[in-house]
Structures are given as structure tokens and as C-alpha cells.
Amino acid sequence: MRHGIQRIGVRLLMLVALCLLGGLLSASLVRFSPGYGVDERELDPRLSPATVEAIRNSHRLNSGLLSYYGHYLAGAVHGDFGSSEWLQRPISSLIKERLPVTGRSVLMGVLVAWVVALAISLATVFFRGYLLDISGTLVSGVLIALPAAVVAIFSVYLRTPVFLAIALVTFPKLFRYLRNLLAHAYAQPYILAAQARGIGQARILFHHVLPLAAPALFALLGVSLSMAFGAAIPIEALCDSPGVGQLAWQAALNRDLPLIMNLTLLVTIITVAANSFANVASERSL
């Protein structure tokens, strides 16, 4: 058990290395980015000499990286990432108005991917046919070869939610790995005594196959919600819902870079959250 909370420890700590080292990137990426520090309103001809110095000198107050970054985390210590300046609100409200919204999309989104893969990797495993075993390779390749912007026109044009959009740009993915997979599992030696022996499907399934495949399948789940987070964003801003990933388009059109840096961060988190959570997962299950 010691063992174990110190492996979660460690696991711990690179989680908020990574954490730190994606937000000094995205800082970086912000910090040196064309436009930083100029302010539209330096362009209004209303405003007196001493207005527009100082609308310039505001901007010069953490203009080093290190000093941009070092006041950006000790803000967030305190849960204040920062105001938008495209919108003018804290941008900490800002995600978690939108978040929920991604967050359910993207849930639902994987859960279908999921159980419509499994259904077909299973049916393609059980009957052995070359009709359904053809038929699946041919469209999991053509939904593969479909940019997610691609399926995001078409759910937009077919009125579909956006977590099927989001499905849809998984299960491709999902099927081929889970399919071979399936496959190999299924070609064990003492499965096939099992079938042999007259033992039931859902026995040798529940009882042989998913247990033997059990630290895939952990490590494939943490990176079909990374997929599917990410697949969300080009989604939600062409369906034009009300996301992380519509508020990220929208950022990057109207060049909120703080908000653009905060959205990184979060994509970062929750990338690295999920790819974590599937390894913990997996060396428990082994």
C-alpha cells in the first residue's frame, strides 16, 4: 500500500510539472506573439497624450517572461487567472460557464463512440464474417480520413447534437484499436479450450477477455477523452455551442491572448489529467 501512494505521489508531481511547463509555454507563445501588449483604444483619437502613455505603461508592467509568468501563477493561487480583454470579465467565470457545457459533450460523445465500437468489435470478433469485418474497416476509413471541421458542417447541416459529432470523429479511432484488440485476446490459447469446452460468450467475455485486456483498455479510454476534448473544439465553434471550444475560436478572432493562454493551459491539464488517470488505471488493473 505505501508502495502504491507513493507511485500516486509521483504521478502527482509530474502531473503539476507538466502542468507548470505547458504554462510557461503558453505564456511564452502569448508573451511573443505579434500584437502583444497593444491596446486598441491607443488608436482613439479622443484620448489625451497621458491616456494613451498610460493604457502603454499598464501593458510594460510585466513585460519579462519570467515576471509575465511569475504574476500569472501567483494570481492563480488565488483562483484569478486574469480578465479577457475581448469581453471584460474574469476569465476564471468565463470556463466555468463554458466548461460544463464541453465537458457534457464530451462525456455523452465518448460514451457513444464507445459502446457503438465495442458492439461492432464484438460482432465482428463473434461471427467471424468478412462482410461485417469489410463493411466496418470501410467506413471507420472513411470517417477517419473526415476532418473533424468536416463532420462539424455536417451535423450543423443535419441539425445533429454535438456530442454525436464528437462521437463520430472517435469511433474511427476506437474501432480499429479495439477490434485487434478483441482479436488477439480472443486467439489466446485458453479461450479457445474455453469455446472448446461449450463455456457461454458472457462468461468467457466478463471472466477471460476483459481481463486480459483490461490495461489497454484503461490506457485507451485516457486517450479517447483527450481525442474527443479536442475534437470538441472545432466542433463546438462551427455548431456554434455555447463551449470551451466556441469561447477558444472566439478568442482567437478578436486576439484575447490572455484567455487564449488560459484556454491552452486548460487543454494542457486536462490532457495530461486524462493520460495519467490511464495509467494509474492501468498498472492497478495489471
Second form
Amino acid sequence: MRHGIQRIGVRLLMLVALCLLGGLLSASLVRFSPGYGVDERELDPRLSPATVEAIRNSHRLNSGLLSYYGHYLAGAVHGDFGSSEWLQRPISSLIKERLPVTGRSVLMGVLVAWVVALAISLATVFFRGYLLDISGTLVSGVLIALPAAVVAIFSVYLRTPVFLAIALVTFPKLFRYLRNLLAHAYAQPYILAAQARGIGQARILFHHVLPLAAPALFALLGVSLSMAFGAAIPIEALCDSPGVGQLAWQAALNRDLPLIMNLTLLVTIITVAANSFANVASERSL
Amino acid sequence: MTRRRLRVICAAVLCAIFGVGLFASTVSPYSYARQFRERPNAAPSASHLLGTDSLGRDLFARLVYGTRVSLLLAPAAALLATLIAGVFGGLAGLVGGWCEKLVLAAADLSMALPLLFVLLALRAVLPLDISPILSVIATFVLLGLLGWPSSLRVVWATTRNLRNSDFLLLARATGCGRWRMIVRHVFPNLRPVLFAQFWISIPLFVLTEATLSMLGLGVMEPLPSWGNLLRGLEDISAVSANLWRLAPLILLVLVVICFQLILPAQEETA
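Next up, the form predicted in complex with its partner chain in place of the form predicted on its own?
Full complex below, order starting with the chain above.
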């Protein structure tokens, strides 16, 4: 119990360290990128010299990396991540609007991918049918060879929901891991012995196979979330879904560095937290 | 068909496609940027094997030159990623201690990052109006610089096993110098693993470049790549009028599948 809490504490500390380090890296990239501090408003002939000077001074205030980072951290503690240069809106309100859309699509997509991959993998291992195995391998082989953006275009053609496109991108990688994992678990001598003794398949699956595969399954769960978030960018961009992925793409196209850096940091924290949670869960299941 | 024969066929297909890309200027009758303004969206014909795009450019020429860009630069990016993985993974495996912990922590952290978000962020740092050649270099250098973590883990695990092996112990006991040990004993044993990792990375980079270019953040027009050729799929009416517009997609899928089918052979050698 004590060790478990200690491990969770270490993971939380690592997450905080990642936030600080990621924040510093993002701040450095924004601060040292070409064109930092250039404000188009300075070119507006209607503004008086005093106003232009005030704008320049506001940029000079945070011109050093550390002061820029300190200013960013102080704002972030209060939920203020700065403003989007392109949309001229607070980044926190943009995230609040867009994150639920992506969160829903990603979670639904991962769920569908897991259910389908697990069902086909179990059927392949359980029935040992070559036809099922070959068709599963073929479908996953073709799907894995398709860029996520192409899946998104087909999804637009067929008017399927965004989460289904995310599921299609996540499914093939999941299926391959799951099939190998379950095949390995079912090949263990004690599972063969249990089958020989006539123990029911459901009992073998839930009492012997899944506990054996649990650590790897939890790790795979964390990785699948990371994969799904990555797939969300092209899919949301091309399917016109107003989520974080589409926002990140638009921010990159418009060179809105504060926005793209904050979004990258946010998604990184979510995926690292999910991976840490998966690691803690897999350690507990050992 | 035996597995071995399938691998030979895949290797032959890959060699043929690589060859076409390499000799693009000989294979293609036109330049990738030449416009036939009187023939936009033309159907396939003897003069334009796959037809033309909306700007009147020959699709076959663009596909052949795009193959050159995608298939010759993805191995370059894979080489960069494998080099980084080889140097740092090998170092971590051989030296151990804090160096190993530091390198593995960096690899674990990088593996947890959503690659496309980081690529987008780093690409956004660069100016968007760079020349097409620079955009190609930037895209593949970024891919190479970010694609090393999973390869590093494999290289590290192999090197750690080598460090504890009997033959290295014997080499150390007979007074073999550190550099000689690395060059004569460690590297030859790492070579199959490095080769397998290099091979695994190529289709991954081809696919990532395709996605980036389809989003307008990879290889810039007018230079063709499979990614920006696939952007043509967005126009469903043009695709249904000329199904040959699917050729870049078919080629991409074929190449990735061929790489996948050849792959186990490399793993076996590792």
C-alpha cells in the first residue's frame, strides 16, 4: 500500500516536472522563433507614436526568456495561458470550447477500436480459424498502410462520424499487438493444462489469460490514447470537426506559436498522465 | 506461395519503384511543374498516361517525381533517426548508470509525446514561406530528429545484453581497448538490429510525410510528394471522373505493405 502511494507520488512529481520542462521548452521556442515581438498594430497609421511606443514597451517587458517563462507560469497558475495571436482570443477559452469535442471523439474512437480489435483477436485465437486470421491481418495490413489523412477523406466521402475514423486509424496497430499478446498468453502450458482439464473458456479467459496479459494491456491502453490524439489532427482538420486537433492545425498554418505550443503541451500532459496511470495500473496488476 | 517467395516479390516491387523514382527524369516525358494550360483535368491518354491535374500538370510526371521525393528522403530521415538511436542507445547500454537513466528517461518521454502535435509545433516555428526544397529538407530532418525513441529502446536493450555477454568479458580480460571493443565487437553485433530499425522507420516516415503534406505543412508545391499528390483526393468529382488519381494512394499502400512483408526477414536476422 505504502509502496503504491509512493509510486503514484513519484509519477505525479514526474508529471509536474514534465509540465515545467515542457513549459520552458515551449516558451523558448516561442521566444526565439523568427518574428517574435513583431506586432502588426505597429504598422497601423491611425495609432499615435505614444500608442506604438506603449505596444513596443509591452513586448520589451517580457523580452528575456526567463521573464517570459515566469510571466507565462504565473498566468498558467491562474488559468491564463495567454492569447491566440491569430484568433485574438484567450487560449484557455479556446481550449475549454474545443477539448470536449476532441475528448469525446478520441475516447469513443479508442473504445470502438479496442472492442473490435479485442473481439477479432479473441475470435482468431479462440477459434484458430485461418480465414478469420488472414482476413484480420489483411484488413489491418491495408489500414496500417493508409495515412490518417486519407482515412479522414474517405470518412468525409462516406459521411461517417469522426470517432469512427479515429477508430479505423487506431484499430490496426491495436489488433496486431492484441492478437500476438493473446496468442502468447493462450500458448502458456498452464492454460493448455486448464483447457485439457475441461475448465470453461470464459473462466480461462477472465481468470488466467487476461490477468497474465493485463500489464501489457494497460500499457497498450496508454499508447492507444496517444495514437488517437495524433490521429485527431488530420481527421478533425479534414472532417471539419471543431476540436483541439483542428485548432492545432489552423494554429500551425497561421503560425500562432503561443496557441500551438499550449495545445501541444496540453495533449502531452494528457497522454503522459494516461501512460503514467496505465503504468501504475499495470504494476498493481502484476 | 512460400513466405520467402513473397519477400522476394516485395523486394522486387520495392526495387522497381525505387528505380522509377531514381530515374524520374528519364522515365517521365515532362517536368513535374510543366503546365498544359489548354488541358486541365484531362482524362488519361497516350500523351498523359494518368491525365492532368486542375492546373494542367501531367499526373504521371508528378507521381514519378513525387516517388523520388518520398522514397529517397524517407530512408535519409530513417538513417538520421537510426544514427541518433544507435549512438545514444549504444552509449546508454554500454556506459550504464546515470547516463543510461537520462537517455532512457528522454526516450520514454519522447515516446509518450503525440508525434504529429510535436511535428506541427516545430514546423510552425519555421517560416511557412520557405522554398519547396527547404520544405522537403525541413520535413525529413524533423522526422529524423523526432523518430528515434522506439529504435533507441531496442538498441539499448541489445547493447545491454552485449555488455553482459561472455565474449565482451573475455575481450576486456585480454586487455582489448574501449574503441577496439566497440568497433570490432559491439558494432558488428548491433548491425542487424540497426538495419532492422532503419527498415522499420522508412514506411513510418513515408506515412507521416504524407499526412503532413496533405495538411499543407510538409513538402511545398510545386514540388510533388506522395503527400501533396494525395491532396487531390479531396476533390471527389475529379477522382470519380478519373480514377487514376488514386494512383499515388495505391503506390503508397503497396510500398508500405511491401515494407511490412519484408520486415520479418530483417527481424529474423536480428
